[in-house]
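As structure tokens, one chain now follows by itself in the form predicted alone.
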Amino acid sequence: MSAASLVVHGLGKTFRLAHRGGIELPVLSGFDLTLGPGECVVLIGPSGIGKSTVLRCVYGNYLPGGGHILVRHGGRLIDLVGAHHRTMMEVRRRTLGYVSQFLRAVPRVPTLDVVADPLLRLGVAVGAARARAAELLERLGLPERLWSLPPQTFSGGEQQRVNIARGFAVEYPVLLLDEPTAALDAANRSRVAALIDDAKQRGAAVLGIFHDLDFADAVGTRFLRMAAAER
């Protein structure tokens, strides 16, 4: 295998429930993961085991309670635990993509520009960024008549396809996918599977959570069953 794209070692996370008298709830304890280029590792386990918490810790939405998160960025491994905010933002811009179940977009911005935005932030020319956005929206079955409209007016499934297109606009070396197909029918899940396969073919390392086991079987190259943290 080529050099690892993502290494998680000894990751811990405990939530403190202030509204429950400060009760501490351990979710992750000593979690380890190594992910290489071209792989799609699927996290599996019961609800509440910490699958989404892993992705949110890697992306920097949650502050880990311990351990290391090493991402290959600019040819070297960078530990994101304790990294400077500017470093984290640069890794997100160029190396680490994230697709959740929910679209968070600026109101009244046209769909085409919502999808093109990550490319524009990298300095890609407007025409090229919009062309890439149009390609992805077409592949995901969003009709062109919707591209000039803000996605807040769309159905849940349409919004999710916009979310996926935005997440795949940049060819990130590492992709985090948190149940991106939860609101999609079988035909649209197949479209997403094709995008994931393309990403793997170009060498992206994918870490995913998928509620549909048939979909997980189709895109996953390896499965990692998570164990409950000690409480």
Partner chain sequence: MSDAAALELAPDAAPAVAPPLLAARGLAKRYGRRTAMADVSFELWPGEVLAVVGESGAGKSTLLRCLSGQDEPDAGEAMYRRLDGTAVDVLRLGDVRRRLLLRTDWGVIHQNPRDGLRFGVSAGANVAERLMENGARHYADMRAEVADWLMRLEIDPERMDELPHTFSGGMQQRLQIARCLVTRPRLVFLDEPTGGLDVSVQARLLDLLRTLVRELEVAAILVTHDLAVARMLADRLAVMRDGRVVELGLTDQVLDDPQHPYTQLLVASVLPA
Contents of the next structure:
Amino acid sequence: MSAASLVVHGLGKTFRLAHRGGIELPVLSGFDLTLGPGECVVLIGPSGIGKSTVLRCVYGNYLPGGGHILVRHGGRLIDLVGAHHRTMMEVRRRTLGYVSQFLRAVPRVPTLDVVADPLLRLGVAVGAARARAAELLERLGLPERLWSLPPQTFSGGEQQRVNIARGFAVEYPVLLLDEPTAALDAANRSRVAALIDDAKQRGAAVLGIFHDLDFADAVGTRFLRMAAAER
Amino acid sequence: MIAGYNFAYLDEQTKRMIRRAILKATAIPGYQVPFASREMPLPYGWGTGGIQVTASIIGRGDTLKVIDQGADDTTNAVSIRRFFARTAGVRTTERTREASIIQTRHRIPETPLREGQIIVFQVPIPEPLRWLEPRERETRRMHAHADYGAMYVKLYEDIARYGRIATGYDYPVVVNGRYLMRPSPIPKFDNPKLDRLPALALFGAGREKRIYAVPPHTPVKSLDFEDHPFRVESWRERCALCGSGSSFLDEIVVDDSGRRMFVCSDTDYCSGRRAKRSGAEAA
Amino acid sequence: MSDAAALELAPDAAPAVAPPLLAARGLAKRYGRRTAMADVSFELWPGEVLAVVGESGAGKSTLLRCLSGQDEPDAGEAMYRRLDGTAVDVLRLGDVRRRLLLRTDWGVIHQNPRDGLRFGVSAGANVAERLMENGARHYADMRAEVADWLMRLEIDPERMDELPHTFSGGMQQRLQIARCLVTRPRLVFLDEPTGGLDVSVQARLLDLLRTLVRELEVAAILVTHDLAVARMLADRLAVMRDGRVVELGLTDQVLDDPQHPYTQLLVASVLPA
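With the form predicted alone in hand, show me what the form predicted together with its partner chain looks like.
Let us now look at the entire complex, which starts with that chain.
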């Protein structure tokens, strides 16, 4: 395990709601996790236990309240807690992929470009980026006639596949997947499972939340049950 | 010379003030120097700026020529010439060669000016940037920074609209590689004469209270684009009176049926050529 | 904690971060007794979009005006790294050099196209003027470049000789952007660029801006009161209130996990998209 891709140690997170009488909601405390290349760790536990919060803290979407989040980025192990935003942006560009349940995209942008966007951010040429986007959309079974349309008008399942394609466009060393298959039918779920297996094969470390236990069994290499934070 | 007035009408204090402005203008070619323009016994637009400049530099030994659109015999030219004859008692002439000071509206004589001569221009609007920027504070700042890119917008628009730079009069120039200047409403035909002119050129704007100058032998460049270089107008016709094919021609309607002829706008140049020709024929 | 985990807990040193393009420190401005801006500090890197959000009167526009040379702050500094690597305090640069910077390295896109365009001259001349300000003197070359930029901003080059008032609001705004970007600035100030536009026109403009900002690697400071606009365009978000920056962070972090009570209120008041 000396080459861990992601090490979370002593992670804490408490939300303070200033306008609800300043109440504090402790969600995480002392959370630990180690994730190696080719692994897919599945977070389990009742809803509200903080599974998504872990993923969001790792991605920097939520500000960690304490502890360390070490990510292997370009051969170095970097602590993201308190990291400079330039480092965070660079880690997101090259190392950390994140697929949430919902697609967030600029209106009026064609689906193909929504998917190609993370590649363009890396400086990949437009043609190559679109080719890769097309390949992923095809693998995920999204009809080609939809590629030139903006995804805002798509069904929930279609949008989710666009979101997954976008999250897998760059071959990130670490992938964070938050219920990416919630709105998908069995056929499409297996397509996503194949994508995740491929990612593991190439050495990606995957941290996922999957409400569908069959799916979790299919892709997960290890399960991590979360306990309620100490109050 | 009429009694009761100072030499050349203006009082000596005013002349000194204007001379200081002229000296400054000459020291900073193309830069507009503000001056306290006086009320003159004729309305603005009749050359009050030019007259004040002429009054401040003229001496008893000078010979004055005044032209309006190139002609010595128009009302405006005649009355200004008479004004100085009466208030300064100086000699006047219609001959470009004989004049030491030439006050002009809208032309530079065809006969090349020489060192030692002074040409005084009457200027209605001195500010070349006024058409695009109405605020004086802003135009002064643009001059200070040599921020003249906007001036080219006008040339650009001309080419976009007419396929060529259509400005024919008061064509903007850059003096000594620094200040953008309006040469007063002379035809652009006359612009090349300003470049490295051996005479001193002084510009007076009475209503706008500005004086500027182009000292002798100063480079004066007309604005243009690399692929649309500055060009002067030319005529297929020749002067109907003297036959000149290289002077600036006026088109004149000669009868009620609309017949036209082209003649030199510079009356002295034209009559000089005619005199020479008749002399040659007589000989 | 296992030994293995303990072994992993020795992170490498934090990666070196390149120096910022612009570093503002302690900016302050008062109008009479009213504090318009106090102790504003932030840094901006090449290619980065920083959105400044807050309600009207929070000091957003004062900040933009002071940085872009349209107004003078009472205190503070703004160090700008020039192309040659040297840094200058743009607030003490002097009029001449600041103007030079504004027409070469910087660009300003105003909320109202009337503030950023000349309505008396053609669309093409509006774009060409920036080129001519920077010394371009070849008409045909300029026409070609202007046509190219109009196309990039989805304006039919056939219309380049028309006056801007014949254009729709969205087109005028795109024309303003073409005029600004034609000289390839390194830093652009955007003041509510989608302010007066319909929602669908806004979205198209935002996408164009986003693409261009990325292609040209231009840094931008975007003033807006619209959090959705900020989310789509900005890498980072500064929240202003009563002239101060109360929170500054990655856009999604500030919007999804706001720390300051005011930011929490601001985010909570937005209807979900």
